[in-house]
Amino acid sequence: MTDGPRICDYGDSTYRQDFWEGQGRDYEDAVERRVLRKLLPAGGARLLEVGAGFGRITNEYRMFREVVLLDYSLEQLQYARHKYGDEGYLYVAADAYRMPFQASAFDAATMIRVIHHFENVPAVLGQIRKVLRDDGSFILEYANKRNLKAMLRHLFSSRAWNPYTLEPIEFVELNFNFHPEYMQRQVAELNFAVRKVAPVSWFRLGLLKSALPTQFLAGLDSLLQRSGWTISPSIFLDLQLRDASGDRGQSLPRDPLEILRCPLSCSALRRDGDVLVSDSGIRWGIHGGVFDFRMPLE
């Protein structure tokens, strides 16, 4: 593949076990699910989950007739497929900077706990814009640079990075925090209108999470989300394309290959056993039910 932005690849890591399962993050999971339920459209034909990983929140998208899980990690997607099966789901391992989908293939998209791994935000958001219908909706979550903890740290320590400057801060390799105004500018450039801003995870403190019930904290979090104060660790944006014009809920193609395109040549694909072949002759693998567009076959 050609040189490009760095890619964060969880591969066969134990991220699911080490970060989520039994790791004291039930509160964060509950808060994010509550917000999604409030912001998601009532229904539609097809949703794209960008950075789906092992499918932690994929079951929140049941109102869509088909959900496409996109991630760079083949292993994480194979776990998700084992969990959800193939009925109503499609699993695609690909570089999100080079999405293997036809234009306007999706009614909606989500990107939760993912964009902080991208150093070229305009490029990846541009890919999402391309594959959304003109009336498409997009729910984006990002890590907030201008959060209360960072502001206090900056106030009392000369070594702390400045939370008020607009440029993203890479605090560890391929982990970025973003200023709210920076992110608002990025989505506006792509003609997204912001319908709602939800600041979340106000109580992301181990002492509080261990002392108080998860659903109680999540309920308090929901109240603070109404404040609109963008000083929480995490921000959700409910976005709608400004040039909305189409009819939502179009019919689904009978063959999921109809929405797939070769990410290098942009040409159509045909299936030959466990191989996808583009009209230009580029070949891609299918591994364990996952369409693999990370590297073409020799």
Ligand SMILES: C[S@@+](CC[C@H](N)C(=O)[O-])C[C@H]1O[C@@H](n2cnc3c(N)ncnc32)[C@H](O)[C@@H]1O
Contents of the next structure:
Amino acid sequence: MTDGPRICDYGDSTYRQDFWEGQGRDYEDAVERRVLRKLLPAGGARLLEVGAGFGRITNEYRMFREVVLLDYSLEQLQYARHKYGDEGYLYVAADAYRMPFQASAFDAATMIRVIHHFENVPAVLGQIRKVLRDDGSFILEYANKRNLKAMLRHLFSSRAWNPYTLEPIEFVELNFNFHPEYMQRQVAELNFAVRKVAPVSWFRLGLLKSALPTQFLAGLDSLLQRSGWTISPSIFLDLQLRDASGDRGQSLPRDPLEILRCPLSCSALRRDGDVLVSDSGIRWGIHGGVFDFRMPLE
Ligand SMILES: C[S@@+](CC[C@H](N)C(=O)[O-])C[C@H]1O[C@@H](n2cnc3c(N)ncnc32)[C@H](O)[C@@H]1O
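For comparison with the form predicted alone, provide the form predicted in complex with the ligand.
Shown next: the complete complex, the earlier chain at its head.
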């Protein structure tokens, strides 16, 4: 499946070890967990974690009866499955531009540290809208182009990119920063209402992080989140779908397998051993407990 937008494939990358574990990012992890705890609904039936990776923050979603982890990397998901098991969790390797789910299958979704890898923002947000219930919640985190550091760099260096223009900036291949107004327009186009804007991760400075206790910095960060000043490097949006169509089924199937759909034909799937077969005969593999929709089987 090579046509369509480019994909940032983490494959069997060592993202977990190279970026998180022992890499001095306890503060970033702590602030993201704090803001999620504030923004997540009190409970619900089924949550979709888009770009779940190795499941770093999946344990924050325990108030949902079922969590579906979607990621393009089979290996990251297999690590997550090893950690969380199958009870209450479903692992789906797929391209978020082609979600393999029934419409309205989820009552909530999150996308944290992921949308910066998407060159076609309306397309991926459109997919999330499609699989959410009419009044579904969506927590979206994005990397902020108009952050304090970028503004200072722009002030003092003529070569720095302009943080004030609305278009996304691709500073490294398939790594984008977004202007807050650009992102607000994208979500509004898709009928998402903004319930809260939380600017996060104000103290991403090695010196500060090593000098001050993580939870102290995370507490200060929580205070600044209330300011609404969108000049921090990371922004969380608490969104609610306001879809008035009313014709999108609102009852969620109890069997999680029933929500899976062939991403090519959109038809229902039946399980035949370690293979899922669509009504039109397209076959998809199940590898180590992960439903694999990246490429159909021969
Ligand atoms: C920076 S990691 C974030 C993982 C996790 N959300 C976290 O915060 O730890 C980005 C993840 O997005 C996934 N990803 C990127 N493009 C994707 C796509 N088109 N479809 C599905 N997942 C994608 C990558 O495989 C990777 O696991």
